[in-house]
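The form predicted alone is given below as one chain in structure tokens.
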Amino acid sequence: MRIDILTILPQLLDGPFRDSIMKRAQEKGLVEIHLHNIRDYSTHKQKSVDDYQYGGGAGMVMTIQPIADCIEKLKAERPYDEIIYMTPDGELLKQTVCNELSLKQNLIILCGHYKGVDQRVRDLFITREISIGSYVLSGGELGAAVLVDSIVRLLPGVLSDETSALTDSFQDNLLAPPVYTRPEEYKGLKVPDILLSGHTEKIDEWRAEQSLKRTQERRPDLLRD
């Protein structure tokens, strides 16, 4: 998989992709993550990428030209399955979206800033718009990092145990059950006996029951979905 991220602050994304699972995935050749500074494509003498919005109002708007030039350059080099814009008014990121995107080969992710991008960028280039929550961030970089992490960890070979991702919260519209490790008892709190029984079928039943119970208590909206 190849992921190209368009941003005016590439330094914000250096850290999230330099360590842990994201680092190992790149070292194994399972994913390529390329950062593109939108300012590099600006034809303005000062390399500006924003301007006042038509109709007046507070806040600047990211201009078409540098974004369009960057996207068109990338598209001339390879086909892209999706060109994604990180925006508060996009579809809410869910596990099903992550699963779907993890099957793609090439993705572009555009990070907005200011009041967002000129609407014509969205009309002409964007194939999917995604939000990571009902709140506003200073820019799309943190959202892009969340999206990339949620996709890459699903790629075969990224996690040491590939079945691990299949038992994560939200995979079946359920939250994951409680998990325990050693010691068996800590400050009077003991590991449930069923987990020490060695009876795989009964353990699976217990985990399924706990997942359903936790979802009913904490996220009943998932069951309605």
Ligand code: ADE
Given for the second form:
Amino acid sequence: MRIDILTILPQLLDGPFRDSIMKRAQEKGLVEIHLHNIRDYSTHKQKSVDDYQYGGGAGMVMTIQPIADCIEKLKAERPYDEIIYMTPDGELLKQTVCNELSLKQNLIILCGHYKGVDQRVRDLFITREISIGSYVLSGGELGAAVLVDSIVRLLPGVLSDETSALTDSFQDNLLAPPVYTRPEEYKGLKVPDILLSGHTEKIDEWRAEQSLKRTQERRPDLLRD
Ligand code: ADE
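Mind giving me the form predicted in complex with this ligand, seeing as the form predicted alone was just shown?
Entire complex below, previous chain first.
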């Protein structure tokens, strides 16, 4: 998989992909992540990437030219399955969206800033708009980091235990059950006997019950979906 991220703040995205699972996925050649500084594509003499909005009002709008030039250059090099715009008014990111995107070959992710991008960028290029939650971030970069992480960990070969992504919360619309490790007892709190029993069927049953209980208590909306 190849992911191209368009941003005016590439340094914000240096960190999230440099360690742990994201780092290993890139080292293993399972994903290529390319950061593009939108400012590098500006033909404006001061390399500006934003302007006042028509109709007045506070806040700048990201201009079409540098974004369009960058997207067009990338599209001339290879076909893209989706060109995603990170925006609070997009479709809410859910595990089903991550699963679907993890099956794609090439993705572009555009990060907005200020009041967002000129609507015509969205009309002309964007195939999918994604929000990571019902709150407003100062830019799309943190959202893009969340999206990329949630997709890349699903790529075959990225997680060492191949089954572990399947037992994540949300994979079956249920939250994950509680987990325990050593010691068997801490300050009077004991690991449930069933987990020490060695009885795998009973343990699976207990985990399924706990998942359902947690979901009913914390996210009943998932059971209605
Ligand atoms: N940009 C600003 N807020 C955002 C959000 N909630 N999700 C995705 N991108 C954003």
